[in-house]
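Below sits a lone chain in structure tokens, taken as the form predicted alone.
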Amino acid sequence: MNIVVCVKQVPETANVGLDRDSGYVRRGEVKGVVNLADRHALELGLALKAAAGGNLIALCMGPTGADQALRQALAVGYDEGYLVSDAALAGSDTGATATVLAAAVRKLPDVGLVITGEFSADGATAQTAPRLAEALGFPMVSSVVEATLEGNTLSATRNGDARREQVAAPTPAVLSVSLDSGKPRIPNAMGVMKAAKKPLTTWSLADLGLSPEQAGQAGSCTWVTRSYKPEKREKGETLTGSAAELAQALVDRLARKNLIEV
């Protein structure tokens, strides 16, 4: 069986700057990174293989570059890394990356786990997992702490509504890695050097069936129409005094606004 665990390389920090003709992100300012809930899902990945056997793929959609975030996977013990990079990918949503993700793992064979971090860094949506399980089929668990495999049934432990949760599902299936897993372990050097010497396969947009229409702005159903820095606003007022003293200077305040009328 195969264990695809699907990573995002994000920028290393927050303060990366912002185009303002198009509201994206400029990912070219500063060093990509794994992301740090897909680390969790690579370390999860790793785990479910060391109680129950199967070859470990790491997937990874982005530009040429991103191929690091596969090598890092490579380098913590992973078998295959798959990129899926094309010029027209740019600006794609959660909708539109869950449809390449899919053809993707389509396009692999004997999937019996799809993995992902629980949300992104960059973009903290947590929709892409969900969207991905609704593009393959696949039942869903989110927010997973804990996995086992034992024959075809996933059973997990979750983050529920202020409580944990354990739940079952069929596999082949989807799901989400919290924070709150195992640590993600740290390549060593021989893992790296290992790495670099175990080839990469890179698929387009035509390897997978698709259209440049079905990715990227053209194949979303949301765009960034503005970005932009919240406007300043004025400092707070601390009020002192009794109940109706206080009461009265409210109502002044805001009948000064005329936000009320008196």
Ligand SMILES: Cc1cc2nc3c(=O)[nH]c(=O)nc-3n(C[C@H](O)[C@H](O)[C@H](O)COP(=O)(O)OP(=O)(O)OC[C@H]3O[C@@H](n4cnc5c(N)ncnc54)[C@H](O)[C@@H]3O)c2cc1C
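Positions refer to the first chain, counted from 1. This one's a predicted model, so the numbers in the text were calculated from it and none came from an experiment. So that the term is clear: the rigid core is the largest set of C-alpha atoms that superpose within 1.5 Å between two forms. What changes on going to the form predicted in complex with this ligand:
- Once both forms are fitted on their core, a CA shift of 2 Å or more is seen for residue 237 between the two forms.
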Given for the second form:
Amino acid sequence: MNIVVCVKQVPETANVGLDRDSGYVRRGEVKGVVNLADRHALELGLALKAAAGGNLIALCMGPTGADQALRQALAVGYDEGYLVSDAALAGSDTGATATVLAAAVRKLPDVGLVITGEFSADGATAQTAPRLAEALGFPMVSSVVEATLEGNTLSATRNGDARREQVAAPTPAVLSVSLDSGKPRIPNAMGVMKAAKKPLTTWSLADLGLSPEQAGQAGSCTWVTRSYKPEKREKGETLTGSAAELAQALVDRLARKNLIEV
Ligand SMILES: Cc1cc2nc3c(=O)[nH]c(=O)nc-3n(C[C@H](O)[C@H](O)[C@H](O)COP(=O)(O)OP(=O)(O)OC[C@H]3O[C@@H](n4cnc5c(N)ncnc54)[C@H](O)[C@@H]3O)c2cc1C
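Would you mind generating the form predicted in complex with this ligand now that we have the form predicted alone?
Every chain and every other molecule in the complex is listed next, the one we just looked at coming first.
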């Protein structure tokens, strides 16, 4: 069985500009790193393979330089890497991203599990995993902390609302992994050397049987028009005193801001 983990390359720092005209992140400006939640997803994949066997595949959609993110996955023990890279991918929203990742998963044989991080550090919509599950017609378990595989059944512990839940689902399935899950390992020198020899394949949209209209801005129904840091709100003020004094202080301040007439 193949276990596929989706790895997004994100800017190393949040201080990355957006192109004024396109609204796209100027990714080339800063170093790309593996999204933290995806390092947790990679760790869960390794634990599942150690317990139940299988072949580990890392999958990324991104610019050609995103192969570095896949090399890191290969360095911690993944068997193969697939990069979907095509100029027509620029500006893909989560819908278009899910369409492309789903086409890549369908091109891989015997996929039993697709694992993602719960959210990315840049877009942070947490939309890709559920849209991917929808596109593949697979059940999905979100915010997973732990998981085991027995035959064709996945058992997972997930973060519910102020409690943990145990969930079971038939495979193939999609999981999104929480930052509360196992601590991601760091690649060692031997792992890095082995990674250089492991297969890393690059696919274009055409290789996936997709047209440029199905991805990028053309294939997206949302686009980022502007990104900016919200203005810092004025610090609140704590008023003290008797009820009458508090009422008067409030009236004074509202009047000073011309919000009421006294
Ligand atoms: C500032 C900003 C705001 C954005 N706002 C929106 C928006 O509101 N709506 C919208 O549709 N798009 C938005 N986008 C675009 C969106 O970032 C991309 O579509 C992206 O590929 C997926 O969304 P995400 O980053 O929110 O990922 P999430 O859905 O938060 O990521 C969850 C997981 O999906 C997997 N994943 C996501 N992207 C990839 C990838 N390229 N390759 C492999 N695995 C991946 C990873 O495992 C990741 O942990 C925004 C992008 C930016 C930079």
